[in-house]
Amino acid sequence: MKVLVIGSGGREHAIVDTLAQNKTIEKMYAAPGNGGMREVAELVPVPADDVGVLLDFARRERIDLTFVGPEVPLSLGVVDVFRKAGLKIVGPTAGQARLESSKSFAKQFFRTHGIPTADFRECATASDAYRLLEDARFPVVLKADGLAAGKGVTIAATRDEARDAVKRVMEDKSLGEAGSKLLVEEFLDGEEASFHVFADGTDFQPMVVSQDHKRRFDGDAGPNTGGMGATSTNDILSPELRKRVIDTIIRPTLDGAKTFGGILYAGLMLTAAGPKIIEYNVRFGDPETQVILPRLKTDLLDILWDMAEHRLASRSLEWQDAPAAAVTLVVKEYPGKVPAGKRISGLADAKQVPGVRIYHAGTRFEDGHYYTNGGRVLNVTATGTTLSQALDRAYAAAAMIEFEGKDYRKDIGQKGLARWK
């Protein structure tokens, strides 16, 4: 069997690494992949958004199953193109991917289907946004309508901060066309959680719950990023709250989306009034995947085949009870413009820490060495009998790895530790 995974981040490395545990896979490819993924997959030098070339490759190599990691190729219709060509691929269609690719579409969808979410207003121009902010209650949340790699959200505590965000996004075009429309949302107070499900167009199976750490610096300070670390434990949601999320958010979404297939990831805010949806992603989260998949006992390839064949309901998923934690190592300038080409050392020693897996994100391999090749460089993931042990292991391994400008948050999982106490 030949499998193709599209993408190049830590999420895709975790997916490839998990799939590699299935020995029926004859050959695995990653397009374009990264330095670490070369250990378990052949790298294909094709950008993830070059749908036509990806199709040609899949045909030529007779790929049996393709899995799409990032959001951009999904929004471009890679699933539609592959299916039209008669190739098996797991993921939502371009129309279904609008749940992520357009915040405006998603919020209107929530309103239509009675899914609890924050109140919001849409702004088509900067003038509209400035006018709306005059009467807004602060803090407010401003979101670029389009895809922005996790950097399109601003939580503004004051009117001046909000106006600065409007100018940056809508007038200065810092996010390009993604910021051509802006949503101004009610600020929701509470704890965040990431709720993923596998869906096959008819049925779905929930995964273990995780928590991302989006802000750049300790204490949830600084700008939003693609993710600075994550944890996954069984106590994030009680059984009653988990059922409420499924009944009031997940089922109404899948009923409304009709025939949605792929990964559905609900970003939740656990408010005093109950769980509310912040936003949807239509693919695995990053770095949430890096703490979810190490806890999966059921074979991932079997699950993906079930999704492709619309028989997901026939399988009962098994998960490890062991908590997992991931610490993201970044270049200090991240999420701004970052230098590349810094040599990485200490990986072999870090891998020897019990329970540790290292997932590459922004790396390349050259002349026998790994080098930085992006802002988020590595995800150091560990499992343990307790969350405290998982975090200790992840941080111990993170300290062993070196590259010029290395930085990471030192407070990943602190909210989770408070629950364990």
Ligand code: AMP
Second form
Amino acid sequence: MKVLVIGSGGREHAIVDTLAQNKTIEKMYAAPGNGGMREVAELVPVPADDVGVLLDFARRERIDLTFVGPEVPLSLGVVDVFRKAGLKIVGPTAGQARLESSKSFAKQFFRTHGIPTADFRECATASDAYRLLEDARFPVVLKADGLAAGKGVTIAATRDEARDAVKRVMEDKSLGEAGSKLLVEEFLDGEEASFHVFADGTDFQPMVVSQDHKRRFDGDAGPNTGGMGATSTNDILSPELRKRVIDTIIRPTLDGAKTFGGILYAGLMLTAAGPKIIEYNVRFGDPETQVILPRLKTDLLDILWDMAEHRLASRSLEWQDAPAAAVTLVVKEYPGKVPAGKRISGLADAKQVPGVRIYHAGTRFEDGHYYTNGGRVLNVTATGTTLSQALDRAYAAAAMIEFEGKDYRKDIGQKGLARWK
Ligand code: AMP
Ligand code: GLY
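Condition change, the form predicted alone to the form predicted in complex with this ligand:
Every component of the complex follows; first up is the chain already shown.
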């Protein structure tokens, strides 16, 4: 069995590492992969969004199964192209990926299917948006329609802030085409949770719930990032709320998006009026994957194969009760422009901390050493019998790793710990 994983982040390292536990895989490839993934997969120097070259590679190497990590190749139709060529690939088609790649499509979809979400209006021009802001309630949420790598959302506390955001996105085109339409959305108050499911086109299986830490600095201050850390524990949602999410959000979505196959990740806001959907992603979250997969007891390749063969219903998934936590080590300038090529030390010692796994993100391996190669550098993940133990382990390992400009949030999991008090 030969497997190809497309992508290069901490998410993809966690996927490759989990797949590697299956001994029927003779060869695993990662395109383009990162420094850490080379320990378990052969790196293929093809960018994740170069669909044509990926197809040539998969044909030439006779890849048995391909799994796609990031959203961009999905929205470019990598699944459509591979399937047309008769290759097995797990993920949604480009049409289905619009649930993530167009926020306006997603919001219309929620409305059509009666899925609880924030009220919204769509604006095609800046003057429409300015007019709408005249009698909006604040804070208000402004969202660029297209994919903007986490930079498309502004939560404006005042009318002036909101007007600035409209000018930036619609008049100055700071996000390019992604900002050609703008959604003006009701602000939802509550705790956020990431709800992932495996879907095979007919049936689905939920995963354990997780929480991201999107803001750059402690206390949820500073700009939004790709994610600065995550936790996964069984108590994020009560069994009743979990059922409510499945019945009011997940099932109506999959009934509406007929034949959706792949990973569906619902970004939820747990409001006083019940769980509401903020947005869908059509792929695994990063860094959520780094805390979900260490808790999965069922073989991941078996699940992916079932998804490809549309027989997920026959499998029951097993998860560890043990909580997991991940701390993302970044270069201090992140999410701004970061320098690359700083030598990383301490990885071997950090890996020895019980329960710890290290998933690389922006790293490169050269002449026997790892170097930084991006803003998010490493994810230090740990499991433990309690969340507090998982966090202590992750932070102990994080402290052993060094590179110039290393920075990380010191408050990952604090909301989760507060639930125990
Ligand atoms: P997104 O890029 O859609 O994931 O949004 C980024 C973040 O903005 C979310 O994780 C939330 O923290 C916040 N956000 C988005 N929409 C809303 C909303 N309607 N109310 C409150 N916060 C929101
Ligand atoms: N952790 C947020 C995301 O993957 O979109």
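Worth saying up front: this structure is predicted, and the values here are computed from it rather than measured. Residue numbers count along the first chain shown, from 1. Superpose the two forms; the largest set of C-alphas matching within 1.5 Å is the rigid core.
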Exercise. Spell out whether the Cα of residue 250 moves at least 2 Å between these two forms when the two forms are superposed on their rigid core.
Key: no
